[in-house]
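Encoded as structure tokens, the following chain is the form predicted on its own, with no partner shown.
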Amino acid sequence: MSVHISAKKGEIADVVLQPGDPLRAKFMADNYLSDVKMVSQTRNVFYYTGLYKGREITVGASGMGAPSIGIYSYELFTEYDVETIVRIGTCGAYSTESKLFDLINVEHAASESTYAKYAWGMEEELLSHEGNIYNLINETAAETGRAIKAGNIHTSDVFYRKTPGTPAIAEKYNCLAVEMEAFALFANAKYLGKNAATLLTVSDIIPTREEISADQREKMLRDMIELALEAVIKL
């Protein structure tokens, strides 16, 4: 048991799919595992052990934001021996090139954020996935004949800004779209050497304004679930 986490020790699979929604962990977990067996719902976050394919896997959420995904994904490696964990998200496209629904496997996160400097002493703005679950991502997508971009994005801190546009660390480094956690989990896998990917579906266009509804991001979400499912059975 974490503070945060209330799942006790062995409850917890070494490898973890974390999206942002609790509800969307439920969704996976009802639709998804077998065997399934909540093991954390402190603070409403819930957090399920079951079977997919016979691997064990568990899926929790993150919340939204660097600060909670630190947390989450730091008390997860260190307090229950997680060793993989994909955050499976959204994000806003910076361009029309990209269309809703499109998935994004996730090479840097660049950010203006803090995070990285004042937790880990880690000075980059540019931040790569961890281990080899963001080839295993890859492989699976061709394999199973889904089309997927990778690339990098940008993870922001603030959701709405006074500017509108492209901030310049997202030209900087040309990134496809902006999320809000994909940089600290990569900066908490690289402190502490363990394995970690962010895998993105298109929920908005930013240009165009056009978004897919909240439903929709609970449950509609299903090319992302199934391709990190099938990818980190591998393993």
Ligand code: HPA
Second form
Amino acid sequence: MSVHISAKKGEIADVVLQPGDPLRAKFMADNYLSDVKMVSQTRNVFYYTGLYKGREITVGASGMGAPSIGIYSYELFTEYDVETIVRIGTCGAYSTESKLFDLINVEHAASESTYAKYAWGMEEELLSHEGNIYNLINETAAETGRAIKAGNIHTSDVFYRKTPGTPAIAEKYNCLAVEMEAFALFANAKYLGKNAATLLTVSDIIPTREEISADQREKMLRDMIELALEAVIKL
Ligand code: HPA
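Okay, that one was the form predicted on its own. Can I see the form predicted in complex with ligand HPA too?
Full assembly next; the chain just shown is listed first.
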């Protein structure tokens, strides 16, 4: 047991797929894993461990924002000996060059967040994915005929803001899109010597306010989940 996860030691696999939403974790467990066991439901943040093509995998939510993923990923890495976390999420594209449903494998996350500085003394505002899982995702996408963009994204602490447009940090690092978690996940992985990747689907185009509908979400989710699962079984 850790402070926020009630699984026993040994009940969490060495690789965790981490959507933001607990119900997405349930969807993944129900649709993709066999021999599934729910191993934590503290705060209704469900964690499930099961098998995908014979490999043990845990799926469980991060919640929203750097503080939340910071807590869950830290406890998974340090209390459950997790080696690899793949965040599976959605993002808002900053430009109309991106299209709804585009898949992004995050190379670097840029952020104004103070998370990495105050947690680990890291002064950088740009943090990289960690380990080989990023490459495995790119390779798996190529093998399975999925188009994927590798690039930088902005991890923001802010969803609603006064001034529209692309924030300065996102311009500075050529960020394709914005989400709210990758930077903290990468900071924890870097500090702890672990592996982390973030796979995102574009769910809205910020300049035009286009967004995918609720029923389109399931299909996009399936594509991203299947890519992540096929990549992690190579670990
Ligand atoms: N901002 C932050 N996170 C997001 C967005 C957004 O517009 N869309 C999906 N995740």
